[in-house]
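Take a look at this single chain, the form predicted on its own, given in structure tokens.
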Amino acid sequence: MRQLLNGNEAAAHAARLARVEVLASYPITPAAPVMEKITQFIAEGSLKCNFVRVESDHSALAAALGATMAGARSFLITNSQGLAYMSEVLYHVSGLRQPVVMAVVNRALAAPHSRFPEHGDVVAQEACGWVQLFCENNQEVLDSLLQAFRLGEDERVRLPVMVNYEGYIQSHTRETVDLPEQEAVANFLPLVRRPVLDVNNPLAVNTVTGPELYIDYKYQQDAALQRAGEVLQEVSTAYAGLTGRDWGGPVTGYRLEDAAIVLVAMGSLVSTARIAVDALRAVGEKAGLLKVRLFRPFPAAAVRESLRAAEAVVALDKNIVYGAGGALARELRAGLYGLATMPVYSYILGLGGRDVGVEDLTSIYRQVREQLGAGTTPAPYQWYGL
């Protein structure tokens, strides 16, 4: 059934279709409407779910962790400073291998205070051990959340998953979204309980772990996160069989066959970059696009294979790692290490909601083409649109 939904409404419908059993939430802009929509489903009787009202985002994640350890399917939403406030518990959830799913409605971090989108909030949590997916439109928000539950609950993974979409650009903008039938989703995503806690058999969890075991725990956790990329490909293929929509696995290429200069982006920039590539191709430029859907674990092998024939790569980062540049550019340079003729041009743009249009991306492309022709060594990173 097709409906006109904004990103927050698409996320709420995904939670309904996934039959989440616990929603723990503290209101934060612009994610709060997801909570409002889900509580509407609960009130109407279309979703049987326990809504846990808490006093902070930190408590929200702690409640979701406890519910998941008791065997429930848990969901929550947040962004920006709320995600930063969760930081301590993020590591508990991943270290305890609990498949909590969280929608992150990306918003700039203060200071200065901002209500507008960028990826700095989730990039700041890149080392916390969660799978991190990015969405380019509202259909992908719904589809990725449904896939996130299956990915996180897969026995080869058993890890939490963040699904990212951008505040206002996606959270408050309506697009046509195709909702799969509840029965079909139930077949794709059966509810299988894996409780850790049992009131009839009390046990201690997260006890002090000595040097003789700690590193082994961390090895197993990292190995599970690495497997998530392979499992995501399987999950995406299975979901395509269900709905006909295939978002690819970790990365998706567009017009890469003979591309000389390839734009690489995540999130809403992908749709804009796709239009920019078409505009450049229309005037004879050999432009291409690589969409990075999975940021953690970073799919270095898939990126390397996709970009092997390119002459140059342009990383478009809606984040800044202060003193180091864009997180996507850093990952690309590491992943492409050894391809000596492959310069990576890094642009920081769109922070705090600064608009980035097709003309901006075609302008960046032409700047890179000129620098490439002149044999200029790429700067570590440069800011665009100041």
Contents of the next structure:
Amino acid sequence: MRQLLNGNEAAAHAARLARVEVLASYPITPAAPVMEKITQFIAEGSLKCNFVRVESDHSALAAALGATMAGARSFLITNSQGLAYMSEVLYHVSGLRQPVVMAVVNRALAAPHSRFPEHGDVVAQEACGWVQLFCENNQEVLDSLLQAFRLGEDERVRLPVMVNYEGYIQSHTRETVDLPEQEAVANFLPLVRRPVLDVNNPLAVNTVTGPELYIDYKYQQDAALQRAGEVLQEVSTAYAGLTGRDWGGPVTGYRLEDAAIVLVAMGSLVSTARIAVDALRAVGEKAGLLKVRLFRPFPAAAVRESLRAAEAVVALDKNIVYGAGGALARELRAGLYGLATMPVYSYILGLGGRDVGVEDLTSIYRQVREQLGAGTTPAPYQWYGL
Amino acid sequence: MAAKELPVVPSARPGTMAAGAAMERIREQRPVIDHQKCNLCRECLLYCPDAALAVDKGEVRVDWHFCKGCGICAVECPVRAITMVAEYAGNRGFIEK
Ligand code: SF4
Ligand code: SF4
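Pass me the form predicted together with the partner chain as well; I've looked at the form predicted on its own already.
After this comes the whole thing, all chains and molecules, with the earlier chain placed first.
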């Protein structure tokens, strides 16, 4: 069934279709409407779910963790300051291997205070052990969230998943979204019960772990996160069988065959970059695009495979890791290391909601083409559109 | 090197560490209750952060799986019926209960 939905409504419908059983969330702009919509579903009787009112984002994630350990399917939303506040619990959830699913409606971090989109909030949590998916439009928000439950709950993975989409650009903009039937989703996403908490079999969880075992637990956790990249491909294929929509695995290329200069982006920028690539191709430029859908685990092998034949790569980062540059650029350089002498140009742009349009991307492309022609070594990173 | 076999969720039997070390390896001292002095007021039960104390057959007893030896019970007992004694006595090893 097709409906006109903004990103937040699409996320709420995903929670309904996934039959989430516990929603523990603390309101934050611009993610709060997801909670409102889900509580409306609960009130109407179209979703049986326990809405837990909490006093903070920290408690929200702790409640979701407890509910998941009791065997319930839990969902929550946050972003920006709320995600930063959850930071400690994020590591508990991944370390305890609980498949909580969270929609992160990306927004800049203070100071100065901002309510507008960028990826700085999630990039700050790059090491927390969650699967991190990015969506370019509202259909992908719905589809990725449904895939997130199956991916996180998969026996080989058993990890929490963040599904990212940008504040306002996606959260408050309506697009046509095709909603799959409840029955079809139930087949794709059977309820997985894996309770850890059992009153008849008491267990100490999150036990004190000495040097003789801690590193082994961490090895297992990282191996599971790496497996999530492979399982995502399977889950995407199964989902495509159900809905006909295939978002691909960790990365997808656009006009990459014979592409000389490849733009690389995550989130809403991907749609803009696709139009920019078409515009550049129309005037004879060999432009291409690589969409990074999965940021964690970073799909280095898939990136190498996709960019093998490129002459230059342009990382478009809506985030700044202070003193180090763009997160995507760092990953690309690390992933491509040793492959060729291919330069990676790194642009920091669009922070705190600064608009990035098609013309901006075509102008970045031209700058790169000139620098490439002149044989200049790319700067570690540069800021665009100041 | 092969990874060790571990539960997926870091967990263990109550009162043990992940590696299976027993609580007496963690406690530095343990509470000893003088049942003559104890008037069963149950104050210690309320204060114990690990719910390690219970009244069983008319006497306060400690569940050694859970007591971490913090000594809060000894401080809170209004009639000073609880004394903390060392769990480990140097080269004499662990004190038997
Ligand atoms: S020493 Fe601490 S943990 Fe042990 S019984 Fe007393 S209060 Fe409880
Ligand atoms: S607080 Fe002291 S007197 Fe009261 S029950 Fe405990 S040991 Fe007995």
